[in-house]
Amino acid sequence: MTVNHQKNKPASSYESEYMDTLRTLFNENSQIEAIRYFLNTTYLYFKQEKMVRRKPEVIVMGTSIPEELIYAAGAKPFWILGGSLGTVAWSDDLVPRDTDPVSRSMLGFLLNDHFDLGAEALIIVPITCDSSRKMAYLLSAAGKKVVTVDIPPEKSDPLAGLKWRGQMELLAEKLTDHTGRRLSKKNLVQATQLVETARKLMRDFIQVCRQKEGLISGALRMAVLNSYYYTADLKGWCGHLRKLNLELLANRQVISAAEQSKPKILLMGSPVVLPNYKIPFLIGDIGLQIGATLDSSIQKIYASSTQHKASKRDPFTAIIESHYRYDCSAAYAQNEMFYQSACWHLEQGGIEGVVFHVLKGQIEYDFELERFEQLFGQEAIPVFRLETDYQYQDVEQLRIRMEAFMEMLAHHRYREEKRAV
């Protein structure tokens, strides 16, 4: 398969999208010095001149693979998560028009005439839906070195753990063959410590943001966490996040009552990935506050392997079992971890509404919607289903619907306050 037919497609939309997003994020929170590093990390990831020279050793499509195995094999994972409308355009002639935007964007990153990220890489494709299986085929047909990972869709299946282990052992073998580095116990332990340090700092960051409510926007909090997937130096990234946490804790800025009183929503469903931040920006523009986010990339933060320190299990087993347990991607027939995480957010309190984000074509999330409507309905918390794609033409239509949702939250808050009196 060739991609010569894409030569004339411009790169300007690709560049303007991430630059506009980063500029908006910086202007919102320019007073916090330590934020600059994370925005710059994201900028360097997307910058086309960098992409042209970049030759990653291991590429990971999505977040459904335990990255500790890649670090232990002596490589740095290069994540491709989608999120770019520009790269969607580059894959227009490769897939049907109604393919979900994440799959189209991912393919655009790897099959285009602007840069060749997969020239020397082992590309890991977790099979989370039919689209990912098709992507793996298209990449293989284009001459890329691809390894697929089948995720057992039913965690309650007695054989699911064995199937998952078998897939992870095959992946470990492919990684070792590709990098030439054995997955020794020492390498696995060191990789676990590195990743766990990052995850703990991200958990601390989420907690600090709760303590310093209103100090940074929900969109910026999401961008800092997203940048985990864009750094080429995870150890250095950890040092900067530690610095940011301390700066936020030491900040004495007085947050206005109006800012603190904004209704808080839980943004959940299809992951929102940089640079396409139209939904977080829209939520902030109309006066709502993203109190928390719940998706497969955020849930990974809580997949701690070090909780098994006292166990006699080997580090490989601890890594893969922890990842499978906490994974809440769209791969599962019934997404129990997704549901349990929503229950946890409900128990934490403070959430007045839920925006259930569904990217067109990702119907796996729609299958879960009814359960969440019932769950939050028990606490009289409204759930707003928001379906969209990476295009920006629907922003005003979404704004009207979102403003109506905000009015509903305001009326609900008024009734609760009146009842309390």
The other form holds:
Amino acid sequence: MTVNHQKNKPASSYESEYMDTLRTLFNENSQIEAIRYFLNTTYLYFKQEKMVRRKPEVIVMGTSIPEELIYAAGAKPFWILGGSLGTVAWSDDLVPRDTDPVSRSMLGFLLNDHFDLGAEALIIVPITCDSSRKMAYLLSAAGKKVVTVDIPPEKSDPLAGLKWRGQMELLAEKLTDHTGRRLSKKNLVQATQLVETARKLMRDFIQVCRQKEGLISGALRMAVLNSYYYTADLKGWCGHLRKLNLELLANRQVISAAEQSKPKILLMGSPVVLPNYKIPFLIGDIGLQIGATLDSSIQKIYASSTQHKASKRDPFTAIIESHYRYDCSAAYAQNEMFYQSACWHLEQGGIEGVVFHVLKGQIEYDFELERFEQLFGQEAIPVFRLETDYQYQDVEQLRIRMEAFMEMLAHHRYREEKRAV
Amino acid sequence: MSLIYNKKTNQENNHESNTKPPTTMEERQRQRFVDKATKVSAKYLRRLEELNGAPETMQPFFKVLKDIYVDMKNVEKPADTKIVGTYCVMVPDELIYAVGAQPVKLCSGSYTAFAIGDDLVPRDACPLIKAVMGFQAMEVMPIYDDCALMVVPITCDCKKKMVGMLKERVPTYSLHVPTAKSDDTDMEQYVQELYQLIPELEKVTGQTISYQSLAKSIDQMGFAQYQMSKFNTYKKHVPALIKGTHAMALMNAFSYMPVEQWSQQLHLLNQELARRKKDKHYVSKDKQPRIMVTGSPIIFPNIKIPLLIEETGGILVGDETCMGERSLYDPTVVVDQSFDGLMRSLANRYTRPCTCPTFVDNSQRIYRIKQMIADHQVQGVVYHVLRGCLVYDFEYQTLEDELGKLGVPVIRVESDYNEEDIEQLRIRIEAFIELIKLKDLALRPKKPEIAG
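Just the form predicted alone so far, so send over the form predicted in complex with its partner chain.
Following is the full complex, with the preceding chain placed first.
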């Protein structure tokens, strides 16, 4: 095992990737002043100089852990979600060939020659897939302080709730030991309020974007929501999101008819994480519009623990139960929440096609595909399975396929209009 | 995806094929499937039997494999006994026997079923899952079709998703295997899992588990493990008393035989091996490279790797796979003589010594392999990775490093359920065995040169 391998690629490819993405996002939407903050937040997260100096107290891999517990324990969660091709290259020697790029990228962030994020951190690894269980071992073998969370894979299992509670209690204990701060009721309520404010604002933001269709690109919308995971100051972030929502609502810019009439698609499946935005950019490039996104990180926005019946009496239960209910990560045998969310999007209407994004190696999403094909097939909505990884070599090939998909959607629309006439 | 045909028993199939040709396209397709699947199984069974040195007492094991895979019969069991299908090595057979049912391990190695399953599950799913789903869809294998319940431990991503697919077709129960096993809390969770499984099993047969029935089945399994441990001592012998491929065949047969019958037969085999030892009747030469296989499961009829090892001059002396020795490791140790005590012993036995890569920290597997290398005097390790079996692939690098320190060569062979890669594998395995021979030659003390 060569954790700090000498042949690690230079950091420049890592830096250039996020810079390119942020530049593209800025250039596409520079007329909106308030987005600068969110792009800057993302920039500061990825900036290598910052990474070198950064010593996070608690690191969370993926989005399957309720962050309220971490805030309540007096720490700020430092999320590692993958998304970087640069860090994929850093972990190349550590994992098998067929490992999914998300796990590779996550591992690259933690085991590389350039910075050591996990030096003082408690690293929380939720076991959502095979890669995560093996990654947890690699990290602990490399001397990192790791705590795993075994997610019960069957939500219908009568013991699932108890098992989840057991896991969360263990996590709370480990967090308390690490930070030295007890998860008191007061701390939990405060953390819930903080996170719930952010989630409420994100839900508002999605609503505003729906109202002001075409004002900002789908990619930017995703980037703003993504930046939640990159901020070190959640209160400040909330303030800026409120400002952005207001700015968008007040915006009187005339949106062209062409912009509004772009076929709208639902982007779902493997989460698209900054800086690897080749899919949203591609969708925008060829003239499609991301009407909505559905993945585990987006779905989390709707996990509102304040609406739980036990929110006042027992905030811990409210937090963990709401989170488990809404979690639609790859951890489940039958991902019902993912399916229900797709049904909800279908009911909302306006979706003309579905891009089902599968990152190579994330086989769980591939298993689910058939179910979604059937679901959307009932409404004659075509589903386009798009398999890729973090490499950029396949962009042109994907573009050709995506263009064909767009033509199909256009033809579909024309046929519908003709039928209506 | 529309491969679910009307269910017919195998007897009906055979009867139809004997009397009139299949009429509809689906029937013809199914008949082709049966023909091909049985042909491949018969071929590998023949190769097994032709591999020299098979003990006489191996015949019943071969017969079981023939019954299941060539004649497509059901497992031998008393009438009205229900079948409970299991996967992996974490489902306690003891609980199934205790409710009066017959456990059958359904992990499959069929190339033909794999080809069918390829259309049903994602491309990158492991071949084992594809083969299982292929059989499930074709409905020609009684061991799959007659299952009253399937118990699937969630050990990897593919098994996890397979549960979801199976649940839509057959009664399926998923067993949540904890990702860690060192803490008491993990064990406590697995004990609860097993308690939760009991009513599901009881529903299958209508019988309740009593202390007596559970204790009896633990004893039965204990006898099988005892025979297995005796067998293992014979396997350690240098030169070898039995070919490793034959040993794997008998372990595969365990999946389809009532435990008492299997143990009895293994007892006879052990007696024959004792005679062989006494008579110095060996199946390998002194200097034949002693190989061990580990990694993804090797399931009949996909036994190309052990066959290749032994056909190219090696002798397979150990297998650290879940279809091999891992499924019958240490016996259940009962400390507390209460029902709860029995359940706790089972939970311990099925997880603590288990070296499945489903566990986050599986360093125990390295120690186990090292121990086996020492015990069996292994000279080289073949690391088998089924395409798509990521968990085993992850552990390869650590093992390679550890074995490198010991100076034991290891080769990673990636394979699938087809015969297309056999020649390529043969070349690699042959070269590996040659390498071991050369290494052995170099290490051997040189004879003093005789002057003149």
